[in-house]
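Only one chain is shown below, in structure tokens, and it's the form predicted alone.
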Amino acid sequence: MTEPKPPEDPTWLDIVVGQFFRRSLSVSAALGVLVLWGLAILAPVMASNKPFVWRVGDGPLQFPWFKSLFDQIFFENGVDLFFNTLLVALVVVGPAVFLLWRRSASLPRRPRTLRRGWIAGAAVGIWLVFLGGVMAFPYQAPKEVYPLLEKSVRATGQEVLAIYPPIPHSFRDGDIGRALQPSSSDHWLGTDSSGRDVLTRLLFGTRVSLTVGVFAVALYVTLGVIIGALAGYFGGWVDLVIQRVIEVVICVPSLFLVLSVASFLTERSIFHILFIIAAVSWTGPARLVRAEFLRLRELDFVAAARAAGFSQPVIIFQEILPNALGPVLVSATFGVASAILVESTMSFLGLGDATLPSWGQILNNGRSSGVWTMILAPGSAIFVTVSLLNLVGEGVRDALDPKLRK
């Protein structure tokens, strides 16, 4: 008989995750954030004026909704194409990954991490190839507003089969004759000054907020970690120069700097907004990482790595950096909420991407028109999203703090 293997010691990540899941409020907030991601991905399923199925008389069946997902006239922004590709990837690649996983169980035993890495790599590779094909070969369909087309066809006496999503409206196509309508069974939150459905724009605005929050934070955290690591590890004149640059950037109020840079751009896109936010926010992670490197570089494990002949990049990014990322993770979680507020502020002031239905745009439209629905709806969405992210950040902070562990 073989002796049972002793249980493995839990890793640092296992301890942190376990501590996080002990906080019910933070776990509930994390589930709320996952719901927001689900709404962002499934937005075209819930709201679109393109029918799932379309047939006029005895004509052939058509599927305008699926074609519209990659129509660069209907969805003209890369953010929508990204989320639509993610939606299709979850439907198409998801079952394929599950089948690969089940198939791998019948193959000769391999290390579990190797199998998981191979399957995850195959899924990501398929999805990237699919996304590259969408971007490289853009699809453009004739612009047709199907509810109006259906009315005109029915007026001629022909039968029409049309199955729409639950909210049969588009965030782009509006009817100026139905501008500023109050809430009704057709438009649950009314319409804006251009006759567009407010609920649909609020739903697709979730994509904008989450994209800006996640990608802007990922960009400036990566930049700040690299700069802070170099300053803290090398010290001397390298640290002195970086510290002076950080002090100059901090002295300028970030919001005014963001608005000033954005005002010089004539055609602003969401990618400009991402880089603007990253350009003024990298100093926080840089200072945190620098302080951690100054503390860790004199410890015994770093001296042992030097004595073993490890190169400086290996010591910096493999030995010290993993031990210095705790405060950065907490800062990044709170930074997502801050980036969402900055983007909403820019859109409210008319400095955002005009092709996207941002919550700040809806709020600005409500302010100018005096319609309370367009003020309360996006304001509540911003409040709920920021609150959930802050609660998640508090859970991550408490889980990483050894003094608060029982």
The other form holds:
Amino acid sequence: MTEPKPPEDPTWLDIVVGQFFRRSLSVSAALGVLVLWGLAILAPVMASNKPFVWRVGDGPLQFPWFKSLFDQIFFENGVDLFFNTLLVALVVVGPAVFLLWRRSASLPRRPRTLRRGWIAGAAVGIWLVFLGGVMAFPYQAPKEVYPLLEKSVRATGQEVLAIYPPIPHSFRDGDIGRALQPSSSDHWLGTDSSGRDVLTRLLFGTRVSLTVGVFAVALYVTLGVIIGALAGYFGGWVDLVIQRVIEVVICVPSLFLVLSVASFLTERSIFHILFIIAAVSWTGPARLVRAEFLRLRELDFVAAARAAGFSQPVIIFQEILPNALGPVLVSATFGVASAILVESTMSFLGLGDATLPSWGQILNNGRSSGVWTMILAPGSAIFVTVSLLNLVGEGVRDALDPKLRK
Amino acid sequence: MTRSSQTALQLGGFLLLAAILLVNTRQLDQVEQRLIALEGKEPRVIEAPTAPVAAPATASELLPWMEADNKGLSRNAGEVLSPHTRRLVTATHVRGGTLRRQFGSDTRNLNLYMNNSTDGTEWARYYNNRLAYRGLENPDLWHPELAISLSTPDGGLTYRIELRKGVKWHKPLVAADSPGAAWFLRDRELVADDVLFALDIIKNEQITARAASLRNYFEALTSYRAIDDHTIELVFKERLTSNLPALLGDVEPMPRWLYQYDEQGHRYDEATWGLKFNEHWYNNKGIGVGPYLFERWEPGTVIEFKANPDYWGESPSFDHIMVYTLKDQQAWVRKFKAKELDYTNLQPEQYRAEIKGKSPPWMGDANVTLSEHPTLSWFYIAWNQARPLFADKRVRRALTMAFDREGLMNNVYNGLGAVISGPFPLQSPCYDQAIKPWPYDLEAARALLTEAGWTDTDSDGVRDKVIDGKKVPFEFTLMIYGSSTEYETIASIYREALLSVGIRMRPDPVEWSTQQKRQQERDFDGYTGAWAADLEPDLMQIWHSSEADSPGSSNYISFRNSDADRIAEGLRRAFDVSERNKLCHEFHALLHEEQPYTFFFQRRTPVVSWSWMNELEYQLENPNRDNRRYSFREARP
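Previous: the form predicted alone; requested now: the form predicted together with the partner chain:
In what comes next, the whole complex appears, and the chain from above leads the way.
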């Protein structure tokens, strides 16, 4: 006879997640964001001018698409390598992670959290090693423009087997003779002024926007949380100095600061843009965390921790910080949306990375050439993404608010 | 913590902020201008207070002062100037009103000798005069403007200039109650010293920018002095073909009583006034003796001129001229269609959208006139030969052969121009029509790169070579003019072509002012640019090796070639037309072989104007338009 398992007390996280799922609008927005991530990760699967399978006559089977996936000359921006390795890692490690995750569900809470932490850590580790390996060993993929090659081979009377992704265009290679074409069955959204397929660029632009959003926010939240925690915990001189620095940073209008910093830099890459956004935005989370720390450091559990002889780093980062993160989480979710907007603005003004297929850049091209599809498509993409993220942000905010519990 | 220490810290914070703002001001300016350009914020248009009056004019009829000039020309032996044959504005027109035009980027300043780009000389046509003007029908002739006589008794070594009397300087824009007002606001007449001061500026080694790039044209000028208030004598040590065009085309009177004085009216130290001149307090305003008075310049927004009631010569056609700074090329057409501009040139994107493949009435309005103007400007990509990547001529030729000039010409520039193979305009007899541009041939480019030692040893897709014991990959940055979308398109096409031959290129779009600064500091791998050519070619400024090390000169790419030096020097001494052409052709062939630039194309500019404008007369000159000739056919509705 076994004792029935006692029901577990819901943790804070369980409550918040449960609350979030009761808000259907936010949940659908979160699904939308997931779809965007899917689009970003699967971009080369959907659009590439390299065929998955290629065979001329009775020749050997070739797989140019797979070869091109880690070509650092073609995918010269770190963003694309990041997503391409993520794609492969998901396919290879994803199912195993999923299975292990499911199996750990039967464990009691403590070992389950530990187990899942290990699984997630190992998965990310494998992916990072993979990414590092890819970046450490550059190689080049075949440079042929396959659709053209196919035509010329067929002209010689040979059989060609070629299976392309649904959109057989590359986001880089343009045909100058086919610039600014209107929408057609070949180019659904037409071509830009260099003759590149706009739909493909839009797809790959998703990667740019999401990367900028997530990484810029991760960067400045980390920075802001550490600085704010120090200011709030120690107070006094430390607080005073940090507060003055924050005041200096926030009294310059942030768009102007971003644009002026950008015009200092030559050869801006997407990483510069991340750092620029982070450099002007860290003050928000810093001030939130500082305020929380000022409140929390007076509470009994901190006094208890001090009495127990915990070191200061342990008290700050293990005891107080987890309790101070709620407001930061909300501001971070909204921050992703605003970071995406800032990046689009910079690219639109020509201050972004000139080589990236970012939405702002497509918008600018559309504006200067007066082609409507090139204005509407990236414009709606920005609108939808930012709206979805803001809806998710609202959901998180409400879910964290005990007064709004449903 | 004490209260005073808190205050001190707060003060420190604000000081830090002030420092940041100070450093950023320049950049912020640029950003603000960008935003203004996009928003299309525009200043108030000042309409003429009086209604335009019809001014009857017939083409053949000369003005009294022209007749007088013509009579006087026979006085001196060895006269260089030719009699006037027509007025500037010959069409029947109405005088008055406001001419509204546009310029695509901000001007650098309005000091003629401190502004290197052609727009500086263009503004000076409004507010200043030269010694003589080029013939409108025959550009080889010079007619009297400020000089009523220019004679050379010994055939080209000594020149005597007689200046027109009664020409009044504009009043500088200084407040009447400012300490310097008593000095600056005096009535002043044009005297010989004002011309000598221009020569002082060109000869002063401390002065940079345009003065520095003109300096080599005046190397042969050994002495210049005023004989009396209206007579000047110049002595050249050698007869050079460049002497006369430089004297007549590049010398304009400059007021010593302004540019050698500080704002309070105190004279600068004789030894260092040149340094002060570079940053002179009046550089953002213009002053001269010309038909229009400089009124104001709001950076990023407008330059305004108004008619000079005391002008000595042919009355100006307009009461006001507004030159709007419109960086957004879309705005040119938008504002033109809204009749907020009287005429505008069209960029390729706009030409494609508005004109290409369509038929009149243009833009759906029968009152719009379209004309196409040839230009003397030619476009190129420059390679910095001081950098090891571009030191080999085979590499430079490969870079040219990977550049699909014909395709870009036809698709990006809509066929409005022609691909060139050398450094002269196609209309010029100097251009050797037998030399065809290098073909667009990626295979040949690959072969040339391999031959020059650039191979992909680590098979990462980018060619590399061991230079000074270090393996260098062939990667470079191409500086492009950021405000124009054509350049971005060109760069993105060129980038892919270069990649396919194993070269990695990054485009770097920059502001015009930044580009000029980096060119002068030689801080670039390559850049896209254009030269506005002169009718009489002179090769010293851009190509002579002596210019390679001189700061502020125009040999930005550090091109050094002894044959080029020999031809450039020879051309200055060759007065015979066939000998000149022979030298030019030799030079053309040499540059075609060396490819210090990737020569791109020469452009035709489409211009649209409203029916109330008289036909826009076109003259082959640098800068290409003498806008004083424009006039209103009828009052603007």
